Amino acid sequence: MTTDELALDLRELHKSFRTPAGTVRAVDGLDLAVRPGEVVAFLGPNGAGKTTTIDLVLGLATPDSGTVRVLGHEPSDAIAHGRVSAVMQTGGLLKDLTVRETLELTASFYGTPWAVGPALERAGLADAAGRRVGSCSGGQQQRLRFALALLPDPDLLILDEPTTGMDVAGRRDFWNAIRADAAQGRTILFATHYLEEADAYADRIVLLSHGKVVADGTAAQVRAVASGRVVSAVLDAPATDDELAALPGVDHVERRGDRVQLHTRTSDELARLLLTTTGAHDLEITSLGLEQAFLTLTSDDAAPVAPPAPATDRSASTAGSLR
């Protein structure tokens, strides 16, 4: 895949801000490549650089150095042609208009009046079309922002905390609609504090800390690289904790009744060793939670994660790999 075929191509991005306390590096050498049709979760603690990166992609800020390409173009060009839409947390709504009037007004700017009805349906707002925006709940207003973003039929949809204010059923319906969009080729990049949403709905998780990408992969890969896995088994022959700890790849040993739990970063190799040399049975391999991985990788004293092996295709080296 060439650079021009990528939905997002961010290279060596740097962005700093001057504050009374000194210079803050919001984005510090960030690289990211996203393929068309991917659903990518953008995670990180407050101050990690998520919002600044989104601002750079949307052309709301200019990088100090580095390049931003959106669908093969400069951000301003991609946005001017209606190929990029964003759903932000707040703002952008006139509370005295009805939901339908808001959509009709915005559709007139794009010349897409026929898109109003489908947008209402896909956002789950058909029953609230005549309601004034100011009387809508927070979740309904967020659905309206989603409907507005659909009007130009964008190729790239950027979501900043998109389900804030929605109830459980609303969040589920929203993400079902997002997945349906992605299945049709639309690229989704979303920032969220709901880790379970990232785990359930994202193809990839990109984890930021201090303006850098510290992990990039599936939820399972991020959990594994951050916290390792637990290999649990019942042993036919007794073994001491010291003997088990001496096995290759074992970091920590625990016992739960007749089962041993071995914490490791090389679970496949350890499982083969147990099954072939110790008479282990009822073996299970489990990953620790995404929340624990998040905390581990974004802590101030987190150890650096080794980068992936070099690849000739830039998109293949970043999409779905671990940094």
Contents of the next structure:
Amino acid sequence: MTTDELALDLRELHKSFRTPAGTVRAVDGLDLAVRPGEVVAFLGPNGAGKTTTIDLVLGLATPDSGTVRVLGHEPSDAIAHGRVSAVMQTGGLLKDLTVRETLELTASFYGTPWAVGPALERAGLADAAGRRVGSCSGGQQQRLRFALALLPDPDLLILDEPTTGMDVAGRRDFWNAIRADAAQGRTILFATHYLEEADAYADRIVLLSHGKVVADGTAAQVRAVASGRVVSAVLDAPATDDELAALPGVDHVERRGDRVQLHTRTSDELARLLLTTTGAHDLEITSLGLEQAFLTLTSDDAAPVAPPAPATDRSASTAGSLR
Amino acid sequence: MTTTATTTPAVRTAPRTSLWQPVYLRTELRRLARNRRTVIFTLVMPPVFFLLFGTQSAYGTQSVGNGNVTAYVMISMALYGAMLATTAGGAGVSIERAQGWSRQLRLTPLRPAAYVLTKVVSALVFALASVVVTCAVGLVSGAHLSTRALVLGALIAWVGSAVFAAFGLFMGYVLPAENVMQILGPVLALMAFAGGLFVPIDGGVFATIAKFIPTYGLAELTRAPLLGTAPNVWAYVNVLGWGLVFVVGAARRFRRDTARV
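Starting from the form predicted alone, produce the coordinates for the form predicted in complex with the partner chain.
All chains and molecules follow, beginning with the one already shown.
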């Protein structure tokens, strides 16, 4: 099993928090298997359980039930062995140290002082090495966190919403550094609530909602769903779902009272068709947000909305399944 | 990137990291030395206060126990500086927790005990520096005392100041702000006055109040070798009592904080 060892193996994870408003089930029966070399995006709205799951993976929190294995180890062992490292959202830096001092200090914990120079280069911080952390831009601080995470040369790199609060240029520079790193074959799991980031940088997207995995597929599959639109209208003549589904470009049909909702990726053509050849009226076109995409993916009668994933050696068991 | 194997070697050596972290200790000392406020509080203010309060010519000739009054002020200011150093060190821990540094450290192989040890040692190094600087200035400015009184007094000031590391840690949690020392500095000065550290308090209601001030006990113990008299029992009660309050308070806050992190 050694060559087949999973980078990340989460089973039946549960984690609840007590708040004044009651118990919050942050992670509620989450299963996930990540193979070595995958670049996985954890996509979901705020409160979906992304950060809690990452805390469980890193051993910063302990699950109420379920198991976490990181490269076959307990999280704390994986951390102690330097096999997993993480870029957290905010904080965690001493403002009065320079960039280089922060790296040298952290490298001393890993016993890898030689890794400081290469980490500076790969994070694009060579010019800022002598600068105090407190006077670095948000983007530079985030690239410093990335450089710190590179020091142990981890097998698994975890990033928790790494570009929150960064401007467009900073975000681009940051992802360029990550992409260069991913190209070397490192396993990467990043949380984000930007669909574009997941789309551009991950080869597998895991959608989280209410602490569960609600969809798991390739970027192409998720994009197809999330880029769709809903054309809804009131029909003056009754039509069956099958008749509606047979209209060109219709992926999926739902009914809300006297309105029909047609999911499509060719909304203009469908709207033109409905208005010119049928008695449909009160027509509305709305874009399908991520939340809507989740619902479409998880509703029991959801039609297969995306083409099957191209079969590769690793996607056969993971990326192809839309749960 | 989907089909390439990971480039990482299959076998890794992972020695259990040492409690003794010289690079971290060096970095901490550099941070302290770089912090102008810390340097002023611990290395400049105590000897300056000594020069202001302890060097009147009358003090040089007035003798107390095994030395002169100038030495009495010197030993008191040495303790004051050590207290400032350890308080700042303790407060630094809670500030670092609030800033997420402790969380960042938990993502490295560094052991929590090594973190605490490094912070304690660096605070004690600065406390020792403060004691040494104040005593050096004192000895060249007219303080006379027996070697035994000097060594014992300096040692008690240094080791006893560790109680205030717990005070700083506790206060750092109660008042979590980056500039918490701007509050704790004046608070310590007030306590030093009220507890008879700056000026001895003889008799009256203030002397009674002084016995309940956290600086009182350590001041009495530190000056005992110079005075050549056994400290009164209230000094021990004071140090143990406040020590317990600070340690329990800090430990409770610390545990609650750790559970959350």
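Residue numbers count along the first chain shown, from 1. In this text, the rigid core denotes the largest set of C-alpha atoms whose superposition between the two forms falls within 1.5 Å. Fair warning: this is a prediction, and the values are worked out from it, not measured in the lab.
After superposition on the rigid core, the Cα atom of D181 is displaced by 2 Å or more between the two forms.
Once both forms are fitted on their rigid core, the CA atom of D167 lies 2 Å or more apart between the two forms. Once both forms are fitted on their core, a CA shift of 2 Å or more is seen for H263 between the two forms.
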